[in-house]
Amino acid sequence: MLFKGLKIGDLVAKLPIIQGGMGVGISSSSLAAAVAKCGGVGIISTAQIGYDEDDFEKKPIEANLRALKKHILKAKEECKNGIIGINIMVATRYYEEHVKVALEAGVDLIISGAGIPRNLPKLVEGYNVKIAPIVSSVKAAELILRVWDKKYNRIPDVIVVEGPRAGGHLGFNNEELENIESLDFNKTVKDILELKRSYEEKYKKHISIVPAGGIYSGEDIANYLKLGADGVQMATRFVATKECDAHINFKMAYVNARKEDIGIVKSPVGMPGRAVKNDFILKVSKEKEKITRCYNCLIPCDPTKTPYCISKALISSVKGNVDDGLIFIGDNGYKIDKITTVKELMDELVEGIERA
């Protein structure tokens, strides 16, 4: 099929691909410009993104907020008319503080969602920067629309529709993902599109749609396109190329990756999540084990009741320690059989498109 670019306001991306955040570090500077190189849009991950820098363990947050920006310019140097975006966890300690110094080193694109991202517009009031909350149901979009419609006289850009097939922390509930052939997410696409149309009218001002969560081949992406959206996010597969910043034991978890080896794992932060289901998965689900260090990243952790340490876990895998690490992955990761370039991965999924 014929496909046209992604349009963020008064963006275009040549393709409609969205690289997904993925921290801690798995999406950062390298991987971003890589994919923004190519005619997509990169997304560097906001969650402990100074996890490598030298005084992380005695200040994270001056840390990650030093490396966020250093990441960004890092990232826009390399790709000087690509787009570059950031996403931001809403449940983020310091929230207000990362996106201040996102929009002060030139960021795109906003991206935020783990929780209703309710004030995003009055903080980058005075920026010429695009915003886009993520949901997982029409009442949530319903949600966003109305308050920043009423509070702050402004839409969004784009909104992410996130399915229950991704990796990650998950919008849906254990009940919903155990029943998840019963989820119709391509309805809850469809009613979004319908949802958006009469704030469009009002703000004659497109709002771009973008499902997320399971999207693998360039069909799948064509498949969305033909239902109305505008493009998609796609993380998981962007993790087996050379260009993501990831430890190569990390990568290769997802090479190795069978389908059983994947499923829903219990987070320290409420949420049930999807990851692969390795020894450190397997021992936490045994007994809690002995949180020694909190680095106050996520405002729903409680160090006294968590089974895990969410940010030593996710810290441990990324520099390839894969064996007692976190591994977030999509459900369809068990797919991937080799580490490419961003480049060929890209090409890939363009002729997948113009198959279709």
Ligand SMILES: Cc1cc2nc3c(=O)[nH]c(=O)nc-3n(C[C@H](O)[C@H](O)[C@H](O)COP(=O)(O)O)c2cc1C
Contents of the next structure:
Amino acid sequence: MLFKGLKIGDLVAKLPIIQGGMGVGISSSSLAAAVAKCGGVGIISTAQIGYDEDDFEKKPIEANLRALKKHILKAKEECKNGIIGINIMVATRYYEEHVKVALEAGVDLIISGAGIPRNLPKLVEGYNVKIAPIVSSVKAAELILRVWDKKYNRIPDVIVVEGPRAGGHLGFNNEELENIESLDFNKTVKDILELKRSYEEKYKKHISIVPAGGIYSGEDIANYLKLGADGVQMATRFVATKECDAHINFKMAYVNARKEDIGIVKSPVGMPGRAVKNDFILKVSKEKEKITRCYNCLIPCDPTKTPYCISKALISSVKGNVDDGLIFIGDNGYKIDKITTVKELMDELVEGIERA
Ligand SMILES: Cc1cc2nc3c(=O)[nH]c(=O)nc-3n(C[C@H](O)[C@H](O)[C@H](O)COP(=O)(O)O)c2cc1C
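If the structure you just shared is the form predicted on its own, then what does the corresponding form predicted in complex with the named molecule look like?
What follows is the whole complex; the chain from before opens it.
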């Protein structure tokens, strides 16, 4: 057996698999609890998690904070001793308030990316919560380790290293994404494994390294474990499960996607993203959408300039209007040909790891 369980501070997940956070209700309590029950790490995304609350249109912030607490408590209750975390983007408006609600609800782990979560250690002071930045380069890992060590006397419990094949927002520019083959992602992972060593020695504490992006099979997981990683983060594969919180049409868009349907799209966050190139993407690439309502979700978004409202586009697709919304997906998403249960998927992945 290639794996011993994934160490996250003093917690250990039986399986070396973190389910990546997926915004706007795609990974809420149902998916996260199912993954944690199977021995993986279940992650609830904070991004517009209250989109289906009654008062969301009038009071989105209040609805989001209330829904976040509700989903954490529900997932923790359902999975008993499983590990439940949140994913929060650095660019989230009211970042501190979301973190506070998650801490009070007893979340085990906070994963934060799409920017540098500089002051996360300060926000979690006094709580027994594990913290994990998402990085896409050695430079970003170096910066976080240095700043957290110097300013807060703390190191991450996990570093998620997200590569260019992931779904959602990407920490690479368009030029890099056009030449993925020339990006040596395994080298980035190896360099971060090397980089963290001196910090582990200083703090006498393990930092788990968890690559993400385009990981499809147990064999893919085994390859990263052989490289020295402690586990992986996967998101796309968890969408086509019964327990995923999205509408069935969203899941079927994954089942039906062909390789040529998946590509790089512009996102109002200012980073490129990987998504299904559907009618919506075609429409907004030709003409800027008229923004009539701003949800105040992401700091870098300017409603007067953005080609479309990302909240509206993601809410539309998660509710099932898949031709008129944004469908983030990883570059291996086209391989998915059916909807399974989380248990079936986890068993398949473990078998693949053991075979490799
Ligand atoms: C539908 C979808 C939504 C996502 N939403 C978020 C998000 O809100 N915040 C975030 O940091 N990452 C988000 N991601 C990225 C995932 O958490 C994960 O790191 C990445 O997708 C891994 O690659 P994979 O999908 O190829 O497994 C999203 C990915 C997908 C596919």
